[in-house]
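A lone chain, given as structure tokens: the form predicted alone.
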Amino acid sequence: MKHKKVTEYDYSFAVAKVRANEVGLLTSADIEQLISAENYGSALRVLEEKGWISSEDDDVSVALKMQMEKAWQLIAEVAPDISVFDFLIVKNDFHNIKAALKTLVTANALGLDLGGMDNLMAPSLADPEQVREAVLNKDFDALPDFAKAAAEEAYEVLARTTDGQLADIMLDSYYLNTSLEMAEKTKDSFIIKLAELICATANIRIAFRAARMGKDRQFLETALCNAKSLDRRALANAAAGGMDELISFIAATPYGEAADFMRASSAALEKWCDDIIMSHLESAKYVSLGVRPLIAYYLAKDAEVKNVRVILSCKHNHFPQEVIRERVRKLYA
């Protein structure tokens, strides 16, 4: 998308609308009420009281999806330049490519009709149905420029090896690098730093899982993206050397705090990765103009929905409250 010539002052109305909607974000007290609910059904009743669902019979996954759709609709209506969100929503384009590729390869292998797909995601830069049609027809040139090579390479891997995990990590790496490039084009320091944090924490997660599973350096070279604040080759070498070597390496980087969470558990590390991004968004609370409050609101809503998913999943599996509290992410509100 082409970036319009807009100034921070052009966002004054948009920021006012977002500030008004921030009042509706779940608070720490609301989250605690969900955590303290006696069981899964009680947690659903809390969500009903908050207006998230209309009854216990509602499809909760649809209700949570609707929360994000409403947040995006608000942003799309008020933002003078929606293209500054490209670096965030391009993730959904790559998700849609993944979904279509898996449908294509599975259908070809089993001789099935390609049929429809209900797992496409929006908002996205390219129309989800057009992405689906392009991939299912193997017409990769019909995809946006940022996705053509990624989709074709992933298809070749899937067709040759049927290794879905390898195709996924290839596409994830493409997505993260594309996000970084799009962020750089905005020339906004807040956005560039945010994209860098998203990519660096993604690399930390990948390296951690790879070290636990004993993955080799070739796997890591394929999976890791080009975050500037975390040397890619050094990280790959450390993770290939095992968990102790990885933790020692991370401890000496700007993300050294992550080392302690690596020692604790994968859940603790995942939470830390999300929390460090939320911490970056906090500065937007004190900004009255520009795009930052809009980005912060959208990601705050995303974090809010993730927290509700975590709590409901834990309630469904009868996890104790103290375990749930350990897994709940930092809030923006």
Second form
Amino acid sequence: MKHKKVTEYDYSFAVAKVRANEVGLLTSADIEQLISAENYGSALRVLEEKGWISSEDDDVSVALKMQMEKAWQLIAEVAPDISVFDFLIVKNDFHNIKAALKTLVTANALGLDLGGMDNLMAPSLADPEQVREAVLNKDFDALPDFAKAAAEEAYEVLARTTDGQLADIMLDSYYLNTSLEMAEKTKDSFIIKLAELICATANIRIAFRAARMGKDRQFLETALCNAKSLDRRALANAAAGGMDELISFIAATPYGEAADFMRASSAALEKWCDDIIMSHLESAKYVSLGVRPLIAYYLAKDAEVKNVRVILSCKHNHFPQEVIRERVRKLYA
Amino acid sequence: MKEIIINNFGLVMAVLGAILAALMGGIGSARGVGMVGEAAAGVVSEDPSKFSKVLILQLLPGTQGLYGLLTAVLLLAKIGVLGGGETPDIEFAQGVMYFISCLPMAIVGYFSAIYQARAAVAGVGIVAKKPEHSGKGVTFAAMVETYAILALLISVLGFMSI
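Next block, the form predicted in complex with its partner chain, ref. the form predicted alone:
Below is the whole assembly, all chains and molecules, this chain first.
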């Protein structure tokens, strides 16, 4: 049976429902209130007032995870075509593969039983339990097509070298390339640009860390993904040449703004990378039909949860308010 | 049947014009009201107290259907079809003119209903986030109404002066 093509008009209910939910997103004033909280306990009380956590919650991270689950439930309930979100949630599939591979290799090395795993992430394209089973049984053919080669290759690397970091960066690179391909299939310019920004900023982060740690070109070739707006080979060469060469290279690209943040600090660069993605999402505020407001809401919620985590972590470690303000990401609301 | 149509081609064209005005305006309004209704339901499912505010927005694209109906009724009355008497005798050229005079209402009615619905859906977004500014959302959507009224005027004035 031929499926009816989903048009932007099919999103009118979904967009209105999401707009009604956007009222519940944290505002700058809410974030400021959290930052100004006297200590970790006061910050938790602010979150309690906002309905984020309850006094019975033992683990705040579980409550934060619940916020994302609720956001996904809303999107899954109202979106006429959920497949347009594949490029975003495929990240969790690769995370689950990573987690399962680590369990497998650790259990093999230490001669332990393959017990249960509680670090699987949802939503994902493949059932997390099936992914876990497939990886633990080394039955990589049972994985979705986009993950078969990645998982097998990462397992071989892990088994041969026990280098967890190398396996991780390989899987991250596979994830970013898969996400780009999935975004291109949607033929939506907003989604393609978003995926491109996610990949380009990931490449900038990787190159920055590699330059700082003095990693070689081979490492960079493995770690960098195929972002079109940033020449992969040239970026690898620049990062292998050291921090100064990398900064001069980045300054001459469409992401030239990042150069100043690279000079400032790693935290400043991380914040810039997240903020540039949020700036792209802001255009969805002025759209009343189509998938864009839904994607923007989901990522806005993700950024919000990230902000709350950063603030709580800083409060826990008694960081001054100025330091926290520097680390807080741009808000959508 | 074929003979009746050929002998009354002027009348057929006039009736076709009236039907087209009612049909296009009606389809446009049905699509528009449905679209805004879906958006309104999205907001009301989260906050039922906003029902009355979104209802006004939902009603706005419904007027084109009424204008189409008005155009059709006035034309059918003018050519004597609604009178219930004998079949009116209308020249072919005159029938074509009646048909053409209905086109502004038919075409502008359809498209203005769709575009008004888009503006109204955006207005529903305003009600969802800032209900105190719902009047502005209504005003934006109501602006599109101007062109539906202009089309109604030109259609009615057109066939009334034939």
